[in-house]
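In the form predicted alone, a lone chain appears below as structure tokens.
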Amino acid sequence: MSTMTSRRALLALLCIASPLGAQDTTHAVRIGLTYDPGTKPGVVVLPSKGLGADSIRSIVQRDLDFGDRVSVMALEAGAASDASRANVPNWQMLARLGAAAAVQITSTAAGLHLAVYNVATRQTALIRDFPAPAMSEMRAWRAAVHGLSDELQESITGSRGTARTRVLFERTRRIWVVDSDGEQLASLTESGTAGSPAWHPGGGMITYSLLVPSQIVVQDLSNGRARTLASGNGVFISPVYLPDGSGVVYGHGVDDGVDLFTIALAGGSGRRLSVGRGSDNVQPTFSPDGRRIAFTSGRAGHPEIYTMDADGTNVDLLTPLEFGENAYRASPDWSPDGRSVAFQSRIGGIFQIMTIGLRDRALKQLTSDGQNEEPSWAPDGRHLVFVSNRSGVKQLWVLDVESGRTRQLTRGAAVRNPAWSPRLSSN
């Protein structure tokens, strides 16, 4: 592939159609459960009580299932009414099921009351109350239930869930957002040419690019107000926030090549970071400590993944340099634990999702069904959202990188450029 051809292909990949609230920092109390090491503890969600009981139970069961860290155990038909007696769990029934824990949520006037029971010790392991709005405020009410699910998973497994997160993506040249369980789909921008969305680290703002006129936009999700941060001649693409949220790094080019620039949210002129010498340098992603940036560059004559210091120095090729029709790596996303970078790689003429270790440079292919592109990590570092055509139309799918389990997140018109949110305290 010639340099000019690969440059056009890379720009096409980027430009074809191209949280709210503070980060949640609460932590649950870890409860002691007895179950075999290497297995997922079995959890029974008992019938809920109060207003919206069936919905609450269904949401929590799905949240725990999607977290992939516990085994949600179903009660047999007709057993639900016998699962508890006089507010005391039916220990014998739960033990026969092999459950390590049982959970019951009660809807109260003040919110949600959670009780977690240790089946082995036949004791109440955790009692917790969660504030929640009225069910008429559906988005906020669902967010409260998701928050309960995340704390529940953490109390059982030690790892916080991602139910109370959301995913940005591009569809019909607008920016959309959807809850991590596929519900509460909403458009965040008007019809236009918006693309490449990214979350502010605090979850209350997003940034994205506009193609016509070409510019970088930041938008406050609390009031929907958007403003132009960078604009001018040429292209402005693939913005991401700095790890401290004080500015944005983006791709900008006029005639020959695209380089990475940084600009403060307060405004001013963009400062150049990369020196691509006519190549395209785009799709930046920060390491968790903010010291390094991974990005896509065509400086070798075709797209590969590189890293550099946050000030643009010490550039290093991350992916092994290859040539030929499969030499195309793009769309990097640095994992939350800092150990690997996910990206798309052309294999046999189609894109697949891969990871590369930062220390050993070991490559791992994660997908093989259909064409799979544009990975974005969940804040738990275990799940990835990506674009796949395996259902016939490009949709968002979620992958558990440990088990290989996948689930479809969106349906409808084709999508692009997903971005998984940080942990959210309200949305």
The other form holds:
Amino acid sequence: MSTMTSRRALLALLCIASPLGAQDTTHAVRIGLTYDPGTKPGVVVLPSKGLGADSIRSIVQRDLDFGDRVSVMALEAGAASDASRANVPNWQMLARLGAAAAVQITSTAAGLHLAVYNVATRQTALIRDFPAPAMSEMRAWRAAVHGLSDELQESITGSRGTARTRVLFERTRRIWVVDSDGEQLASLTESGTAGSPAWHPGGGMITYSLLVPSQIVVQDLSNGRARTLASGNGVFISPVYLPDGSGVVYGHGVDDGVDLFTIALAGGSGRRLSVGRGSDNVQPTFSPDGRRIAFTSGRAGHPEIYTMDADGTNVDLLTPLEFGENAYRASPDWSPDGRSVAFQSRIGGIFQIMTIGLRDRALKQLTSDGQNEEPSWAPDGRHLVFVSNRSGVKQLWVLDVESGRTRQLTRGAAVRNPAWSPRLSSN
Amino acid sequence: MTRRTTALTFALVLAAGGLDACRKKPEPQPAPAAVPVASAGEDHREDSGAAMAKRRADSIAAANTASVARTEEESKRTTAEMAQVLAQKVYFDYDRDVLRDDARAALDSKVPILVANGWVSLAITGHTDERGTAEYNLALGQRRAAQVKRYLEGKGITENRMTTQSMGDSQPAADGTDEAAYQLNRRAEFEFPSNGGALVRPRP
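Previous: the form predicted alone; requested now: the form predicted together with the partner chain:
The next block holds the full complex; its first chain is the one shown before.
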């Protein structure tokens, strides 16, 4: 018993000493495990005391779980208290569990304090403090916790999480937003004719379309202020921001099909990009470098995915043309790594989510349960949010493309047109 | 009291009769023929003459009112009938904006009414069934409305009398996920400002 105590004291000393070395490399810190989809590193989130400790712990556990890169390990009640006694991890118990890392988060006066321990080396891998508002400011406080989760995942796996992101979508023709974990649902528009929301690359603004009177709107999320960017006769639909955020590309048409136009945020008039000759050209999505646009076009008689240069030249059919009345490919979303485009394709009369490689044009079907539509990539390029009727009513679901794991994001009335945000720093 | 009421009624009736007389073609007044008969009496002459005149005026007014009402009713009926033809929806095949024979027939029946009522403007709204993506459906609805407009233009209806818009799949006419419901939803609808204005029947 006394040897045990002295050993703990020694470990405690080691723990106090080691952060000094680790702090310099906060951003590049890794625990030394390389990620392997077959064997996800086990992580124990240790209980801690203090205000909101249980909430913090459960939010972080869920964030790590939703990240699909680590395996969150549960502790039995007795082990839990034992594991965090004296603020020193119980290395033996953690090793027995097979955990690769242990994590402890405590709330401080200024915010949140994070400690990450490497079980194999019995070293502290990362100590970091995160500013956080009062818990009463629920949305901002949760955002701070999600930000901690993302950094935590990066410190363990080398790949930053996407917990601090939000998803825009359309429900009863109003625009809504929900946190990546399905919490903090809020509506952003009054109008009953809003649709097709999209994020500004900075995450602080959104754009969407109104049917009546038909127009493209841009809205500042910090103050809710909205203004019309383009309007007139006919339809104004499916706006997306330019990758540098300086303008918007959208679909517009009156009596001669719908083409893609571009307009600067500063104003002016729209400039036509696509030459659809009476066909419908909608749903633009930029390559991450901003040089190409993928979009849906009906120029071949039914919707297929095409690509073109950002100025509208060099049009190319991306999806292999399928013959027959039932062919229908739409809703392209360019992956954040630039290598593939996700889209929906009708297979056996039902829509499914697919990806196509830009280089090899290899097709991959990602869903088969129910009807699945309108994919949008998470900034990690690994998760997709999409609309599925697999539970009856059309809801948002999240798919981990690598493991095939899915989770339901929304509940309630039917939804459509999700758009996953970039990583968010504030708001 | 009674006297005053009678006098007032008389005045009103005369006024009404006068108005009617103004509106109608001046006819030879049959009244003088009756007056001499009335004038044959003595003390009651005046009274009975006035009463007769009133009875006559009353019956004329009643007949006029009935005829105005008849005309109004008929006009209303015609307006409703014409409005129904103008509002008749046209339907489309799946993912198509091509006008089928039934759609052409429905549009053809609107043309003479639009020609006969030059003041009427037409708002054409294209709709789709729920299948497919919201955006593509909005574009498809717009194409359907445009196709209808083009067809009517070809029949001589001037372009500036028609506007087009699309609601995509956002306003289904029928609930359900079967072909019967889908067919009812793949449509173009027509609205026109009535403003209480009457529509006339085209000349046969």
